[in-house]
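Okay, so here's just one chain, in structure tokens, the form predicted on its own.
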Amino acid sequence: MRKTSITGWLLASPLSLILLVFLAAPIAMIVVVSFWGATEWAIYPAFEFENYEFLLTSSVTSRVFLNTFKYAAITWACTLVIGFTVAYYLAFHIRTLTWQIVLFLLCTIPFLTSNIIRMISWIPFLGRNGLANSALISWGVIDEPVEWLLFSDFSVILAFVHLYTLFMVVPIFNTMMRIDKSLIEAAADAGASGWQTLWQVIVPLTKPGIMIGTIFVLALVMGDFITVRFMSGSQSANVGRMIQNDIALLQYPSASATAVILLVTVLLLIGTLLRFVDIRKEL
């Protein structure tokens, strides 16, 4: 037994070392720096709560966090609807495994390119003289270009949905493929309609995949900053954008404190989600 225990520790030590060096140590450093002080000219080691006090009492910080939650919630809802629909179609309406794989890989092709390229590609499409406005004017739907298509919350959320929908499709599709088809046949034999089968059989069995996708999307959206910067034309902000601004101004203690609060917020959200379903079955 002792030899087995030593062997287990030896096998786990490389991964533990990697997690310690590349995950735990950087987070610990960020936490330490978040208590340091800073002036316009220097950063000095200290143990102060001024950074957290300012962040937790500032109305600007509250608005930025609310804006971040708004982006995350709307993006989550859109990606859930799209991701569930795509996964449902692939899992239950495509009969052969070969075509399921082919169509699934087809869905992933746009995501093989850079996020920056896919995001910036929306700018000429949504611009004042872009393809969308030109098409709407030529069809007679509008008389003059629509201003809110670009550099607005709409364009930010559209880019988020485009970038992160795959992170919702993959876990939901993986969960749906594990559902025993005989359960659906049994529900139909019992007289259940299509909607009843969906809500009472498929959705409950797909909860682990939905939760995994939700964790991915919320974590990615709340930590994103470049999308908000480009797609809002720097007219809007989220927490990631606020951290970037502090770093650009060399205000590392303030940026670290904001990062710690964001990390705690995301961990609390993930902890709350994990209480509703046991995703370890999926892992």
Contents of the next structure:
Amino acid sequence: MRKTSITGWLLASPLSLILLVFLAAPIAMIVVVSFWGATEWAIYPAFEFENYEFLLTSSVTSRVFLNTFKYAAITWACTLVIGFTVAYYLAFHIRTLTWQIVLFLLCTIPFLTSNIIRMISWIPFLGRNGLANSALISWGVIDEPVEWLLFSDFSVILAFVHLYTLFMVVPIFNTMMRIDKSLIEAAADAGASGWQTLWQVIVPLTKPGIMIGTIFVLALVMGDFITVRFMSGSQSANVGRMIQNDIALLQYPSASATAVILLVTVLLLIGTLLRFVDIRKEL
Amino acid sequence: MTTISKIRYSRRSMLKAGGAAVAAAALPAPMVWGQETKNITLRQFGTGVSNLNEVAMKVKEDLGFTLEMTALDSDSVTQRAATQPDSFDIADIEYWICKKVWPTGNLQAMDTSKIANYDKIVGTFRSGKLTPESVIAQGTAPHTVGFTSGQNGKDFVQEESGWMTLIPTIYNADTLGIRPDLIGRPINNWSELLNPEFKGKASILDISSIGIMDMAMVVESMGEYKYPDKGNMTKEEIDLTLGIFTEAKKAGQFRAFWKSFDESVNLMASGEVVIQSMWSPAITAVRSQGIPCVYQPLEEGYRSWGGGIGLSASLSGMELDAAYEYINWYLSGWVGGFLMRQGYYSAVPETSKNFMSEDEWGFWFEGKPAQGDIANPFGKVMEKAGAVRDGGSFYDRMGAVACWNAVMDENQYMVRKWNEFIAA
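What would you give as the form predicted together with the partner chain, now that the form predicted on its own is on the page?
Full complex below, order starting with the chain above.
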């Protein structure tokens, strides 16, 4: 008895240690620093609420958080629709496993380059004199270049969707592959139409995958700063950029406070989502 | 080439030099000394403008020791100078950064009597006056943060005290860059940046400490307000300045903001933007793509910046001597010529003259028409014969400086307001 319990502890300890050192400790440090004070060139230990007070009372914070939610919500909706469709096609319309694997790998090819490059390559494409505008003009769709294609919320969300759809495809595809095909046959035998099968059988059974994809996309979009900076031409702000600005100006305590609030918000959001779906079924 | 006069050993050099150091300690002969210098490594960091590998290679060739260069953006430079004093030996920073970093005590003052060309350094960095008649511009003028009271001083003094905080190395006068082909009319004032004619085609840089100065130039040029000191605004002045720009931003005046050099080049070259705050080498980069771009001199004058090298407080012994040797070498002309052929100015222009052709000197410094093709130090042709430098001669350009890059007393307030402007 005693021996197995020691073995158990030993087996669990590497992971706990790694989590403790690389996850719990840094977060604890961020929380501690968020109460510190800062001068222009240094930070000093203190226990003050000035950082939070400024954050929670400034109108910029609420605007920036709203903007962050807006990006997250729209990106989530777009990636969900595209991701679900792609996964559905792969799982139910492609018959052989070989082709499923081939097509799935095809989806991942763009991810062989860095995401900065995938993002920046949109800029010449969407620009005033870019490919999109010149094509539209030569087709006679528009007379003058469309300005909102680049350095706008549109371009930010486009880049997000492009960057993160795969994170939705993978978990959804994974759950769909585990759906027992006999359930679909049973639905068909019972006289369900294609839509009914989709809505009443496949979607409910895919929920854990959708939820995992959602967590990925939300966490990535809410924590992003570089996509927003490049694709909005620095004209829009989200929480990540706010933190980045603070760090650049040596305001670590203020950056930590913003990070803590962002962390709490994201955790609350994910906590709420998990109330609806039990992703443990998936694991 | 001068040699280091005294032989002293710091712990670090002893460890690095290993056997050679032991030999040198036993036999302090000049012969061994050369070997010793080779084992010195100085770590320099700074902004990309002057952290060039060519300089490090030339140092190795001329002085024998190794210079390790790290190029960072100005925010990171400030951060590193202020928070990691042991991570560098030489800091290549701007004067406004010096104002922030000097009080931390991470840098040590330099004895001007050890600087051979000190008397030849242009007046801007000593008395503040380029020529005896010059008016000192607003902002963090280099001479106001260029001297301290003594070797261990943490303050700034306003006279030439013999102890310099930074040795000036590189500086220039900045203005707006324009695309003459897309604008098609003369531009003479800073206020044009907010002219509705350029709606959706203007840009400004998103580096608060520099951007706010460009904004102040614009506001003053529009006749909205006359600042007692653009480099040190009150809270009300900051609100007013950013208020005007927030309004313009909401009206769609700006296409984008830029933070890095390449972004400004791309915005201009692609035609997304036709008028924007810009840096001199960015103009050159656009032009070298065959796209017309002018560094437009404006009636209100230039916004200027200057950089210098400072020594880490932890530098001592042989490394310190090497650092002085490096500084003296820096001011002796080769680097100056190298930088001036890219459009910057050197702190001791007359020594740089020896390292430039007469035509190059005439074009870059005297504002004369180029006689033949003007190439940059990397051999790329920048200007054809007959071209004249935008803004003219050194004295025309540096004599028309209206303000220096600055850091304000209300800096933290300004930064918060700047963030609001970006989020607006």
